[in-house]
Each structure stands twice: as C-alpha cells, then as structure tokens.
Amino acid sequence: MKQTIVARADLGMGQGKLAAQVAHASLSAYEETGTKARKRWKGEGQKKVVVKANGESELFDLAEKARAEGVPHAIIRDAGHTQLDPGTVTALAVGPADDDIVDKVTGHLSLY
C-alpha cells in the first residue's frame, strides 16, 4: 500500500510551505480511508511518495480519476495566512490504497 501526494510545482512555494501542504494532504486523505485500510497501511510502514503537478486543473483531473477508481483522496486549499492567496489549491493526496490502484492515478507523474 502507499499514498501519493501531488504538490503543485507552479506556485513557487517555499520548502516549509510545501512540507506543510503535503502533510495536510496526507492526513486529510488518511481520514477518508476505511479503518481496515488504515491499519494495514500503518502496519506496512505508511509508504508515501511526493510527485509534482503544474496547475490546479491537473489536480482536479487526478482527483476525478481517484474518485472513479474508488480511491480515498483529498484536495488541499491554502488558508492564505502566509505565501498564498486564500483558497489556493496546493496539493492532492491519493490513497492510502494498493500500489497498483494509486499508480493508475498518479504513476505517470515525476518525483518532486
């Protein structure tokens, strides 16, 4: 099992901002995951991969693919307290779920 977090590379987020958005996405998608899958993922080491996308529309397209596959996912919008305007879409987490299902959604993307 794994979780892939897709972060926008086109926003120029600082490293700390990027880390926070990735963490928000990971936790939010985890909370959408069933109890059995949560326990399995935690027991297998909580594998995570961070990849990049270049725009809001790409994140929404990927979220739709995740929905169609029945994979837990979460889109993150920034609160706007620091570097970004309120409501800016920053990241998407897909999974945790079986590797092959997550890869159907995000496997074509480059590592961040």
The other form holds:
Number of protein chains: 2
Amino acid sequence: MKQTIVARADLGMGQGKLAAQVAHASLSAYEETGTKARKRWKGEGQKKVVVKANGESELFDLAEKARAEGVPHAIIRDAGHTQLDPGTVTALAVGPADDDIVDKVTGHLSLY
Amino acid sequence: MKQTIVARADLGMGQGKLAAQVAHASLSAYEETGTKARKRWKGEGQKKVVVKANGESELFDLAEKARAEGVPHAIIRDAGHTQLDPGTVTALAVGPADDDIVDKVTGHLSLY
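Please show me the structure of the same protein in the form predicted together with another copy of the chain, now that we have looked at it in the form predicted alone.
Zooming out: every chain and molecule, the one shown earlier first.
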C-alpha cells in the first residue's frame, strides 16, 4: 500500500511550506481512510511518495479520478498566512490504498 | 494550537523526501495525541510549522524535552529505500498542543 501526495511545483513554495502542505494533505486523506486500510498501511511502514503537478486544474482532475476509483483523497487549500494567497490549492493526497489503484490516478507523475 | 515538525537540514534530503519525512512525523505524533486535542487542532485548521535542526543528537534532545513537558511527539527513522541509510533519524514532530507548550520545546529553532 502507499499514499501519493501531489504537490504544485508552479507556486514556488519554500521547502518548509511545501512539507507542511504535504503533511496537511497526508493527514486529511488518512482521515478519509477506513480503519482496516489505515492499520494495514501503518503496519507496512506507511509508505509515502511526493510527486509534482502544475496548476490547480491538474489537481482537481486527479481528485476527480481518485473519486471515480473510490480511493480516499483530500485537496488542501492554504490558509494564506504566509507566502500564498488565502485559498490557494496546494496539494492533493491519494490513498493510502493498494499501489496499483493509487498508480491509476498518479502513476504518470514525476517525483518531487 | 500547533504542531511543529523539526527536520534535519544536515542530510541534504531532496524536497520531496523532506516533505514525506515531515508528513510521516506529523501523522505519527498526531496518533499519540488525545481525541479532544486532535479535534481542537483540526477545528483551528491544523496549523503546522516546519523548522530545522542539525544532527541526530539535537532531535533526541528535543524529544526528551517534549517528553518532560508531556507533549505528544514522534521521532522518525527512514526505511532507507532511497537517498538515506536505513534507520537514519530524519524528523521529530511535537504536538499538536497549545502554542506556548510547543514553543518551550522548539521555539528557538529557525523555519525550514
């Protein structure tokens, strides 16, 4: 199992900002995940992969794909206290779920 | 409330690797947190701050401080599939807890 977090590479986020947005997405999608899948993922070491997207519409398209596949997912908007405008969409987490299902949604994207 | 994640700046982790380690630490400390505090933190927008440390011993010292303050925390070791040697300590998450308690442990560290 794995969780893939798609983060926007076009916003010029600093490293710490990026990491916080990825963590936010990760936790939010985890909370959408059933107890059994959560336990299995954690038992396997909670594998996480961070990949790149460019632009808000790409994240929304991927979220729609995740929804169609029935995979837990979460889109994050930044509160906008620093660096970004309030409400800027920054990241999407897909899974945890079986690798092949997550890859149907995000397998074509490059590592961040 | 906030959660501060301390990540090692001395390992030369790539941006995606760093983000994954921070997310790992964030989720693990969250799981050590009581239900009431979790809900309050999420209700406030689950504020996360990422800061820098250098070296494993600094993370262990901070973890000991967090323990002494009774703050939920989690130290992360990398599985070592990529970039780092297996078992490398990469990050420590402190909280979620009230800002002043988290700052007692990590308030002196610089933003990542």
